[in-house]
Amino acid sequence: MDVQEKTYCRVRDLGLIAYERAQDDQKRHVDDVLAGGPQTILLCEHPAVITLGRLSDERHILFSQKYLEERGVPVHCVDRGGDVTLHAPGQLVVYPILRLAERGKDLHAYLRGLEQVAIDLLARFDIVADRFSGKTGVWIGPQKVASIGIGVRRWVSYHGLAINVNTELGLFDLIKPCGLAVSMTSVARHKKGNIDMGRVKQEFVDCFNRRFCFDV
């Protein structure tokens, strides 16, 4: 995954955006990159939403559709890898739209690279995080803090990773996260207070650039 020569990458902050709108934005950026446009990192947060990846088991949603509708939590089936996950305000969601053909077409290395970016980011907040062999994502001790699920079209990546910063963790009780018997945690829980999301985004972009050798 090491790339010596820096390449240009654009960063766009979408703020708090509906999940469907962000998916439309991703598709437009994938088309743009395929047409020769700049690689792009999209940063955002979403209102509460549950998404089901290609490998999802709907039984990992633990409440009825009616109950979720009453809570205002929609469910979307999406074309990423992985199982069920949840997005909500206070969670940093990152969609890298990258040319993986320039990185050896190695999906395993790309996933490990995304995990390492999250690990590097958490280290900047004095939090020790790690990965578990055979399980995609990032953990703080036994609790999961970051989930990853990607899609690829003609070796251009989309979807990406979600890092719990100030997320309301009780929302994860609605699902079996990633199909695992795991509890979720957040940066705020470990720092005992909410974290400035602006700083988190800046630190994330720097960690991402260093790991993937980009110049924004």
Contents of the next structure:
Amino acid sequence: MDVQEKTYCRVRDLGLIAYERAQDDQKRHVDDVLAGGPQTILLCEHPAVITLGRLSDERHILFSQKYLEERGVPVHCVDRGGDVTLHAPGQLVVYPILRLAERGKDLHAYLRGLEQVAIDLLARFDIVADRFSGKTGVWIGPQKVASIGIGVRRWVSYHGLAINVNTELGLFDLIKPCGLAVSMTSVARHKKGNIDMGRVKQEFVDCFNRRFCFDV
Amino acid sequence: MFKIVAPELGEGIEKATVACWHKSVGERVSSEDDIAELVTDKATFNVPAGVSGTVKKICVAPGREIRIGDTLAVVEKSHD
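Please supply the coordinates for the form predicted in complex with the partner chain, as a counterpart to the form predicted on its own shown previously.
Below, the chain from earlier opens the complete complex, with every other chain and molecule after it.
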């Protein structure tokens, strides 16, 4: 992803924010980037929520609507690729809003770029992570640590990736993540203790800027 | 008449599925309007009309798979 001139990427940390509110913020930023505003990444965490991508199979939600309501886990259908996923506090969610027209108009190259940012980030925590042949996302050994699903409008990206940092992994028992028979893991599980999310965000932004050729 | 075709989405992407249509037959579109949403395994992609005019034909039903370069819709160009 070579870009001729380095440019600044705006970073907005939304903190812990309801899923719907973050989507409104994301749409506003997409409109701003389409109007010529600076490319942006939104960082956040969501209260527990299940989201279904465009080609999701609802059978990949393993419990009834009533049970999920009792657990306080709403379900949203969203305009991203990918199957079912879950967000919860302790998971770093990143919505990069980038002009992919400046990066070769290649969705696969962009997805591989996002994976590489997560791999670079985990390396900074001395964790060896990798891709899994034929599947999108990032794995630590046989367990998945980061999920990716994007949307693109006039070659501006939205949605993005979710990295389990300190996520309560038991919540993933509610779904079949991405429709795969896969077990999920987190950075905290591998480091045997919770990780400072502030540091994770800082390292993420640095890895992201380097990978996507923004000023660091 | 102007044919809207499924655009190149990147290396190795030969097919996509029509997720939904944002416009219907008879509706007016401007060139920057999104007319359809395509979906691959991990991405949705909104296809811009690319021309201003009136939608005359929608060639692919939602849920159907298309190949890159296939005609998705036909728009009659406006002259204003």
